[in-house]
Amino acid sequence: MQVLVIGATRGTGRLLVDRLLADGHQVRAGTRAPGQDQALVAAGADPVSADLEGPDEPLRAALHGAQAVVFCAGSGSGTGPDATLRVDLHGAVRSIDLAVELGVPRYVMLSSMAADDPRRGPTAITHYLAAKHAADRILAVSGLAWTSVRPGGLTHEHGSDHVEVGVPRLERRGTIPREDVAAVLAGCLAQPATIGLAFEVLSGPVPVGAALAGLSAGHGGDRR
């Protein structure tokens, strides 16, 4: 599958690139400055321009012909509400609109725990959760085959490929290694049971593949 990862240079997006390549996918690694990341080339990915604050044409070119998009971009914890709106909301919506325009069939969003109701989350990141909430709502009515993955606190620990998922939410808070979030995002592309669902995910006892296979719209999926 030809997959565009938006936000591929660091964090969960970078780990996802490696995971998708290992799974046999062709990966377009969306970055702000693709010519500067030789590590992505060395890994086997195709760096492409996907600057969410830049003009539409490079982003449209990056999306053209892709069979799936995984949105992993973010303004970062050190930025303020304005940057969060520009990247996590407006940038996400731009990519959704272009995916619809170009007929990209599959879209997976890296969202956040408590994006269903930003009042559930820490006050300090309410603006971030509100941006994710709005982007998720827009994705859900886009007509795309969509999934929204909402992890808890992200850590840099080694992943276990075991998780706990909840549709639309879990009844506890917690953390999850970025490696396991990357595994979940990659697994969504192979698992039709995740289409049309938003779900929360934390570290847990169930292998990723089994956890995703157990999801279905019949389990109370959040289609907003």
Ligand SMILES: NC(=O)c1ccc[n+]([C@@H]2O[C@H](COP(=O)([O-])OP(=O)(O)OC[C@H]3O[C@@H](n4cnc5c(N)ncnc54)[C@H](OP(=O)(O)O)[C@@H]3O)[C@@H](O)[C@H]2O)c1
The other form holds:
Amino acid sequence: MQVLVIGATRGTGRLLVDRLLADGHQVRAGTRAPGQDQALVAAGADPVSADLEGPDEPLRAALHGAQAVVFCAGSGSGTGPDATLRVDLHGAVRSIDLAVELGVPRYVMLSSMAADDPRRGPTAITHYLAAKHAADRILAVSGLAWTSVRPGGLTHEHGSDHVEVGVPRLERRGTIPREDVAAVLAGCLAQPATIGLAFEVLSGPVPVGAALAGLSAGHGGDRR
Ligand SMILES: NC(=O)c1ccc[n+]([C@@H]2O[C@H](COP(=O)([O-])OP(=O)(O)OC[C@H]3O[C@@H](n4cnc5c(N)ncnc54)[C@H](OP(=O)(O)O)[C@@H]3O)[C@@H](O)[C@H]2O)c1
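Can you switch from the form predicted on its own and show the form predicted in complex with the named molecule instead?
Now the full complex is given, and it begins with the chain already shown.
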């Protein structure tokens, strides 16, 4: 499958690029600066310009002909509410709108735990959770085949490929390695039954494949 990863240069998105390549996908790796291309080419990906705050045309070209988009971009915790709105909300909505316009059928959103109800999260990041909440809601009514993956705190530890998932939420907080989130995002592309689901994910005891298959078996709850 031809997959565009938005936010492919660092963090979860970069790990996802490797995961998707290992799974046999053709990967368009969204970057913002030419200097970021070399390592992605060496990995086997096709770097494309995909700046959510940049002009329309490169972003449109990045999406054109793709069969799936995975949104992994984020303004980061060091930026203020303005950047959060520009990237995590407005940037996400731009990519959703373009996916609809260009007929890209599949969209997987890397959202956040508590995005279903921003009041559940720490007060200091309410604006961020509100941006994630709004983007998820817009995605859910886009008509795309969507999935929203909502992890807890991301770590740089090695992944175990074992998680706990909950639809629409887990009744605990916690963390999860970025590597495991990348495995879940890739798993969603391989598991069509995750379409139309928003779910929270933390480190846990269940192999990723089985956890996603369990979701598809209908573990109930609000599918938004
Ligand atoms: N940190 C957490 O605990 C946590 C918890 C739940 C969910 N999340 C979400 O998980 C996602 C990934 O987080 P992460 O910490 O793994 O990633 P990260 O290391 O913060 O990397 C962010 C990526 O987004 C890209 N980016 C930033 N602004 C962009 C823009 N305007 N247009 C396109 N790309 C842009 C960056 O590119 P450059 O290299 O060019 O800057 C980079 O590739 C984010 O959506 C975040 O909100 C994070």
